[in-house]
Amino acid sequence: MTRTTLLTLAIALLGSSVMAQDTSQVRDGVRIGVDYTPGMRPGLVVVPGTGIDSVRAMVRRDLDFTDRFEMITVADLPSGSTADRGSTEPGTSGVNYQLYKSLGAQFAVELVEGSGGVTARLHDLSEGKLQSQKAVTLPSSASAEFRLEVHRLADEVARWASGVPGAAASRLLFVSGGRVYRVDSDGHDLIPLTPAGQTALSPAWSPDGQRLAYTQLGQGRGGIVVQTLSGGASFVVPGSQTALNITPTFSPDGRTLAFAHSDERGTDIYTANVIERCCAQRLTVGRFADNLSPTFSPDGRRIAFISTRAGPPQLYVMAANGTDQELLAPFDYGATGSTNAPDWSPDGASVVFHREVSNSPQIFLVDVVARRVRQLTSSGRNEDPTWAPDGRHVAFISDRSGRRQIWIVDVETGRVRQLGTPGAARLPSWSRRLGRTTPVLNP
């Protein structure tokens, strides 16, 4: 592929397009005279209270966000109405076991306006007790910090029903118009990253999330820029200044980045050390064959990527140092086309990437141990799919909607929801769970 071939491939990235198995799209959840299945899930209702109403909507929200219950639903009441009153334990602030249990809930999240903060306590409704509880102190709303906190509390009480801590403390970038924009998990706190009037494409998270790379093209070329979110200070990626350069990733450390680099050569994977800011080493050889989408395994060991070596876009795998390449996800010649845009899981069981079927891209999963490649998505058009820091979601592009917007898929049940953004998205990148120790940009 000449690089005249891959810019036009770059720019083609910013206007293609993206349905899943598509299962259901998400509901408000199982409010009260509506009928559900309980047990497949256990059955989590956050009990209606007085003041920080905000708060408890982001919980709700957040908590049926990660797909591990049956959310049950309430009008908001005051406290000391007929709903808080009935059988409550000792030491607890009157919920009303007997209500909630009744309504097919296992598990009841109570939250309680504090000085300064909130108090939020897990009700065991099955074993009769307060499982777990904890108080945290809430910055002012208008800081940039308290979605993010509200979040990682929403975070924590996930963990405590399920064993597993949800997804809700993490951010998106993807690309709109020409920018990189940064939005929440659910959506708010939408925020451009980079000027308007250039042209980028590819963002790709830190692993700290403190940082961010990505393709500036102009004038039939394109280098990688790093940029820290806090001050907005950037670099160049040695070994990208010249040429076209894109679908950077960070290795797990941080410390090293991967790309694909196209020059008259043909288009190869490059590594630099983007903390040293040096030493670019090339890890494939193109002649006659093109590669390109780096992604690393969760131990930095392995790097799965798209090459052209063997006719259409096919996903390989090798190791971090370039060596030991071989095919990850079997052709499947006849059947299905071009694979495209890989992300490894969290929990490098599996990757994730888009392949053509009847000449419209969707959303697979292949297992890196068996090889078995799984199918997510069946009608419309999905691709460039990104994982979330929980290993259980997908967010991807689709046009469903009229228009292509980021959607996220449940890999375990298929359930689906939409991330509305104002204007078409592109280029989904999901980043880890979001420490306090990450700077913020404020809007």
The other form holds:
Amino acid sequence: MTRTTLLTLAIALLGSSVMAQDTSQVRDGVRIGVDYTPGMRPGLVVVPGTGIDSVRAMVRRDLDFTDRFEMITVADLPSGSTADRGSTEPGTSGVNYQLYKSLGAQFAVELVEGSGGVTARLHDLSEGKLQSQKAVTLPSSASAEFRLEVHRLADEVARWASGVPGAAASRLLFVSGGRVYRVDSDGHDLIPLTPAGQTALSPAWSPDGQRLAYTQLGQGRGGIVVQTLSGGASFVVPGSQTALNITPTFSPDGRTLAFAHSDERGTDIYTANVIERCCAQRLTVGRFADNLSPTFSPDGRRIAFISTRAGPPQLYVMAANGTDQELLAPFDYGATGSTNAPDWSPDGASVVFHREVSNSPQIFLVDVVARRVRQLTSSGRNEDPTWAPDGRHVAFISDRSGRRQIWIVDVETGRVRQLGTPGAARLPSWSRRLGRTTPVLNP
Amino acid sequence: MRAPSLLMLLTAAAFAVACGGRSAPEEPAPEPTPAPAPPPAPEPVDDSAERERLERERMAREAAERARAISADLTAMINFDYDQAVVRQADQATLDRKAAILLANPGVRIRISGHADERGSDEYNLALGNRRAAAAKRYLENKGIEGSRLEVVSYGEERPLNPGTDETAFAQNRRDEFEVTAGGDNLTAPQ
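Form predicted together with its partner chain structure, per the form predicted on its own context:
Below: every chain and molecule of the assembly, starting with the one above.
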């Protein structure tokens, strides 16, 4: 009787912690809900099996990269204990709950090969039952969509177990040797998107993941190019055809592009309509001060940006129409280092940026409401941060390994990992979660 | 009043001639191509045509040198302090010489490109380079140069002059470059 009560209580507690994640939402830029506290991450095991090893390895790694689970390794299981680990019958399972529970797992993820695809099952070991399952059809492993489809499944499993989907089904853009490259969030499928022999800078994703914008620098001038990822058709954004135009960013609805236009009057932020391809509009009037690096709040109503109006570059915020400009990240004049490269978080709660500390840039966060600033990195030069779609990870460029590479930090725990690229990397931009959409042929 | 000013003019002219004459001996004459064999029986010839040709060549050489010097003044770089776009005192004379040349050569157009060292944000450095180029343009405009003759561009940190990573390299890389884009032939010396 006592044991049953305790179990019920445990289930209730577990249920409430999962529910808490589901209540995470953005209301006027304020996040309501709670995060996992480091150290309270539930244990998760990906049950070994036969066949589809590559799928199992991808899902396991994707779940690890969410930083929401204590990953439990089962490579050393006694040989007899794996004999009854799986069943293809939905709802009935041969997963040895007691064994994985004894290893500290709260969740067991089972991946079973099916006809033309794979079935994922999440077992809640505390409740002793199958919690969720889903069968997906997978394209041929030779197909470009194969890995993305497996990542989507892993993101779904993460949502079942934590209430928040993973961010594996996403990609990053970055610049290497003057070209924009695209790479999967796990470092696979590296593809150049712009021609060799040019200088492309500051790539930015459209929210639907179908287009990118970047600066094409030539002879000290440059326009903002918007290009489709499939097909590569492109056009130069209105208002960016003359002088130098930098730091493009899309609005959350994908209709507006904000960028900085540099000419002899200084650098100021403009917006243009990239659907109608018209209506360039100036938002800031610098009068020889620079205003650049705009980034939209997720509701599209505000823009954070960098300005030199007070001397060294610092972080400001304004309404999306250019009014109500004010300081966003507090600084001490003459003491706080230059601040650059802001990116507004997907949940709206914070803006990540880099700031010079002892002549070396470091990654910082500012809480948009409380205006509190928190430093995330301290080793080496760390710059140009970009949010993952889960609002929990930030990719940035670091030279901590010797040359400039992409690194990813979990802002909750501080855990870092490297996203290796063959050449030196700079100016990364992380996409939103990439859905299954029909490719558009025109930008 | 008339006599002294004439005298001053004559003095100035004499000085100019002296100066012009002085530079000639300093210039080493180009090594003549060694003749294969001297003619055995030298005959008295009228070499005035030859002397004239040499004189023409010497004058052309000097003119080219003067043009080169003017061009060098016109394209001399200026440098900036870290994260600053203010023309330094020491560089004002460099810009003043450019202004004088531009005034004397109304057909000349130049492109001013601003550059930054590799420290600081890649993107911010483009804006900083732009501000540096614009600062030189404003300085020249204040000296009476028509703004339409001065094009402003920025390369940020994309084109370092010195690939090093020490302060010497950084200082060289924080610069404005000046490139003649039109009217660069037959430059007239400023008054």
